[in-house]
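In C-alpha cells, the next block holds one chain alone, the form predicted alone.
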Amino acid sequence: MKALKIITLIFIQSALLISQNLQIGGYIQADDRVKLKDKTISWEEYRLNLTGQVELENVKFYSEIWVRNFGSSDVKKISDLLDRNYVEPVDIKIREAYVDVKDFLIDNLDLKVGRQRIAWGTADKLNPTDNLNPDDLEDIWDYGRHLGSNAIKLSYYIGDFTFTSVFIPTFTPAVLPRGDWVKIFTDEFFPGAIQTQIQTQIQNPDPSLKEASKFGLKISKRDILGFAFSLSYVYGRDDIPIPYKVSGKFKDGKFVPDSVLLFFPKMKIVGFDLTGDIKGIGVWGEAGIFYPEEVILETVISNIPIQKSETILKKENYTRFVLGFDYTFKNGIYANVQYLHGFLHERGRENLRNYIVFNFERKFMNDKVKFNFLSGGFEFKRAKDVKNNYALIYNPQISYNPIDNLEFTIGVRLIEGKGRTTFGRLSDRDEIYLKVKYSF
C-alpha cells in the first residue's frame, strides 16, 4: 500500500510538472476553391492543426495533429447514410510525435526518435535534396508538403559543423493528388501505364530492413565566406511507383491494356545545397544527383504470342536542381524568383523539364494588407520549342490581417498551356479561392 502511494505521488507530481511546461498552439483554417469554367467546387477543406510541446531540461516532447473535414460527403448508397463517416467524413492525421534528447550519452550529440518531418534543402519549398520523408501530393498547389516518418535521427555538433544521420526502418509511399486530379496526371506519374480504367497492382517492398528501410547522412557547415553549405546522401526507394509490366489484348488494330503492375525502384541520391547573402540579396542553390535502379517495362499481349520490353528508366544518373534569390526593394516590394530543373515526379535525363517560379508582393496599411500582384510560374521543356510546349500560371492574391493572427486571403489561379506539359493539362481548371486562417 505504501509503495502504491509513492507511485501515485510520483505520477501526480510528473503530471503537474508536464502541465506547467505544456505549450499548445496551432491554427484553424478554411480553404475553399471554385472552378471558373463550370462553377463547381474543386477543393473544400476545413482543418484544425494542434501542436503540443513539453520541455524538461534536456528533453523535449513534440506532437502535431491535423483534424480535417473535406466538406462533401462520400455517400454512394442508402446504407452509407447510416454511417457518419460517409455523411461527414473526418480525417485525423498524426503529422509528428517525437522525443528530442539533447546531449544524449555525450555532449553535443542529440537524439530524436519518433514520427518526424526531416526537411533537407535550402530552396523555397522546391527541394531536390528533400528525399527522406514521403511526398504528400494530396493538394498539388501545396508545394513541398511531406508526410512524417517514424525515424531515428542523430545530430552531432563540432564548431560550425553538424553531422546528421537518419534511419527510417519502414517504407511509406507518396500520397497522390486527391480526387480526379490523379487521372489527369496518370501518364506523368506512371510512364508507360496507359490512362484508362484498368486493373492496377502495386508491389510493395519486402518488409525487411534491407528492402524497406531508408538511410541518410548529411554534413553541414554554417559559415564559409558568409554562406552555409551542406552535402548529403540518401539511400532508399522512390516513393512514387513505376510500371514494370503491362498486360492486355490486341483489338481493332490497337493494344488494349487490362492490367498493370507497378513497384518502387531503389534510388541513391547525392545532394548539395548552399544559402547566403550577396549585398542584401538572399541567394540559394540546391542540387540532387539521382542514381536510379534500371526499370524495364514488359508488355504482354495475351491473344497474340508477342512480348516486348523497353527501358523506361535508364541506369544513369540525372540531376534536379534549383537556383533562387529574394530581395526587398526600397519601395517595399518583395521579390522571390526560383529556377527549377526537374520536378519531383520527373525521372530520367530526357524527362526533366524547366520551371520558373516567381512571386512579387507589397504590403500596405501598416502591413495589414498584402498584395501578391505578380505570382505564379512558367514551365517549358526546351527553350527552342517554348511556343509549342509551355504552361503559364498566373496566381495573384490579396491577404488581409484585420487583427493579429487572423488572415483572409482571396486569389485566382489562371492557367494557360500548350503541348505536353505538367501544368498545361490544367488549362481548363482556372479557379478562384478563399482562405481564412486563425493561429493561436
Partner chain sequence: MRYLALALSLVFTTNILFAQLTAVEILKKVDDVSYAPKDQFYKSKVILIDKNGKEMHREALMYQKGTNKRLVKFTEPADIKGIGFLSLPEDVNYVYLPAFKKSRRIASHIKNQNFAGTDFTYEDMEALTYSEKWEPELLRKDEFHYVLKLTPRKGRTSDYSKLIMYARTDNFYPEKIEYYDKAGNLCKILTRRRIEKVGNYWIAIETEMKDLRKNHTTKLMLEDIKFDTNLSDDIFTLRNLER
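Moving on from the form predicted alone, kindly provide the form predicted in complex with its partner chain as a structure.
Shown below: the chain alone.
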C-alpha cells in the first residue's frame, strides 16, 4: 500500500514536472472555395491544429492534432437528424505523436518513436524520394502533404554525415482526393472504377511484418563541392492501389465492367537529391528510381468464354525526378520554378507526364502583403503532342498579414486543358478561394 502511494506520488510529480514544460501551440484556419462556373461550394474546411510539446534535457515529446469540420452534413435519412455526428460531423486526426530521444544509448544517436512525419527530399512539395509516409491527397491543391506513420527512426550523426534508418511495421494506404476530385485518377484505377456503379474491392496486404512493413535507409552529407547531398533506399508497398482483375460483360459490342479488384504492389525505390548554389541561383535536383513488381491485369468476361491478361505495370524501373531553381531579383521578385517528370500517382515509364510548376511573388508593405502574381503549372505528356494534350493552371494569390499571427489569403485557380491530362480533367473546376489563418 505504501509502495503504491509512493508510485502515485512519483507519477503525479512527474506529470506536474512535464506539464510545467508543456508548450501548446497551433492555429485555426477557415478554407472556403467556390466554383466560378455554377457558384457552388467546392471546398469548405474549418481546421483547428493543436500542437503540444514537452522538452526535457535530451527527450522531446511532440504531438499534433487536427480537429476539422467540412461544412457539409452527412445527413441521408430522417433519423440522422437526431445525431449531431451526422448533422455537423467533426473529424479528428492525430498527425503526429512521438518521443524523440537525443544521444540514445550512445553519443550522436537519436531515436524517434511514434507517429511521425519523415520528410525526405529537397525539392519544394514535389518529392520523388518522399516515400515513407502515405500520401495525403485529400486536398489535391495541397499536394506534397503526407499522413504520419507509426515508425521507429534512428539517426546517427558523424561529422558532416547523417545516417538514417526508418522502420514502419504496418501498412497504411494513401488518402485519395475528397469528393469528385478523385476523377483525376481515373486512368490509374481502371476507367469507371471510381464511380459507384462498379463494385471495387481492395486487397490489403497480410498484417505480417514481411508483407505490411516498410523500411528506409538514407545517407546525407552536408557539403560536397558546395552541395548538400543524400542517397536513399526504400522498400515497401506503393500506397496507391492498382487493378489486377476486372470482371464484366460484353454488351452492345463493348466491354462493360462490373467489378474491379485492386492491390498495393511492392516496390523498391532508390533516391538521391542535391541542393546548392550556382552563381547565386539556388538549384536542386531530386530523383526516385522505382523498381516495381510486375502487375498483370486479368480481364474476365462472364458472357463470353474469353479471359485475357495484359501487363499494366512492367517489371522495369522508371524514374520520377524534379529539377528546380529559385532566385530573388534585385527588385525583390522571388522566382521558383520546378520541372517534374512523373506526378506522385504515376507509374511505369510510358505513363509519366511532365509538369512545370512556377511561382513568382513579391512582398509589399514591409512583408505584410505577398502577391503571387505568376503562379501555377503546365502539364503535358509529350512535347510533340502538346497542342492536343495539355493542362494549364493559373493561380494568382494575395496574402495579407494585418497583425502578427493573422493571415488572409485570397486567390483564384483557372484551369484550361485538352486531352487526357491529370489536371485537364479539372478544367470545369475554376474556383475562387479565401483562407483565414490565426496562429497561437
